[in-house]
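Take a look at this single chain, the form predicted alone, given in structure tokens.
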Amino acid sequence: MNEPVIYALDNGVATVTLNRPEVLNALDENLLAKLMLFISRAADDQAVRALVVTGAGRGFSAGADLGPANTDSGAVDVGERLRTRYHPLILAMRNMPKPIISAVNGVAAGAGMSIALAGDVVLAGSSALFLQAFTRIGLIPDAGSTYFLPRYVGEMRARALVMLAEKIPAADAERIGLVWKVLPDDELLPYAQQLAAHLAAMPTRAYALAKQALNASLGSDLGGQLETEARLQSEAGRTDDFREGVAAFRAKRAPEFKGH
């Protein structure tokens, strides 16, 4: 049996590939458990300095597996499944002390779209489609979609995406702020890995602290956020990478960052 998630590490970049292409990488218990395992591994592995998350085959992820074992309302508490499987995963991605690039190939629907949006930089292939599919089957958006959407695209667009449940092509997703950049399909993964390699060579400790600041900003007032910046900047100012960056600037040479 094929592994539901493939993990590969090359020169500081971990590529995590959802690998159930026969069902458009639908999210079942096994895939979610393996994805959480590999996200945790990447967080703890000092050899990993950046991540790419993508899907095998024609799609990123069609969302939750809707097979009988996963949808029998008499046997499955959907909310409890969110608490045990999806919530730890989304929080682990957002709190990951390393940059995550989501490379969305094909469809990203339902919770698959939520996982894509949990990345720090979201890239899409030209044939990618985004879909808030939840209301089509009588559910509400979950796995973080009601958190990400208003912040990325604004309140009005978020409500329309949820209520209308329309497919959003890659170009429209870029226009409204769901993705950072759209690439030709055959260039998506190479570009994502190239960008991850660039990030891996940068001061990744600063990225970790910047992610903390950005996460905190969403619930802070200005005074509180200014203090968060000062506290985290004090920490950044004590890193070897800061000292190296200043030394390289003064010497007019390329810096050699180590991530600490």
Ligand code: LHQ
Given for the second form:
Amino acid sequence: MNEPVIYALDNGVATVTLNRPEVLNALDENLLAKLMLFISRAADDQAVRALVVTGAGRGFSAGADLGPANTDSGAVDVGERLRTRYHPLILAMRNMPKPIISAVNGVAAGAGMSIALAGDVVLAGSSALFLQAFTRIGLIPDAGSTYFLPRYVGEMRARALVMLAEKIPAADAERIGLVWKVLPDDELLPYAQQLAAHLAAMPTRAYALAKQALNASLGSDLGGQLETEARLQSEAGRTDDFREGVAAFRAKRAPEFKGH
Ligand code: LHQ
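Condition change, the form predicted alone to the form predicted together with the ligand:
To see the whole picture, the full complex is given below, headed by that same chain.
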């Protein structure tokens, strides 16, 4: 049997590939369990300093697997499935103490789109599509989509994305702020890995702390957020990488960051 998720580590970059291409990487129990395992491994492994999340084949992920084992009523309480499988995953991605690049190589639908949006930098291939598929099958957006969408694209666009459930081409996704950059399809993965390699050579601890500050931002008032920045900056100011960054600046040389 094929592995539903492939994990590869190269030079500080972990590439996590969803691997059920015959169903556009639809998310079943097995895939979700493996994905969670690899995300946790990447979080804990000091050798990993940046991640790329992508899909095998022509899709990123078609969202929750709609096969009978996953959706037949009576067999599954969707809310419980979310709590046990999706929420730990989305939280682990947001709290990952290293940068995550989502390389959206094809359709990202439903909870597959939520997973893509949980990355820090979202890249898309030019033929990628984003689809809030949920209401098409009588569900509401989940796995973080109602959190991410208003924050990324604003309230009005979020509502239209959810209610119209149209396929949004990559170029439009970039225009409305769902995507950082669109690449030609065949350049997407090499670019994502190059960008991740760059991030892996940067001050990893500072990224972890910056993510904490950004995670806190939208639920905070200005005074509270300033205090959060000061608290986290105290920690950044004590890292070897901060000392190295300043020393390199003064010596007019390139810094050599260690990640701590
Ligand atoms: C699939 C799927 C799929 C299984 C394509 N499952 N096989 C829900 C429930 C439980 C817990 C938690 O959360 C959720 C939240 C959600 O994620 S709800 C949203 C679920 N996803 C969808 O509703 C999307 C369903 N898929 C589609 O609408 C289309 O497949 C898209 C627009 C993604 C792609 O269309 P096409 O490019 O035309 O491809 P296709 O439809 O021909 O799909 C290719 C194959 O993949 C096909 O199998 P087949 O044997 O006919 O070749 C599909 O049946 C299979 N597939 N999505 N979610």
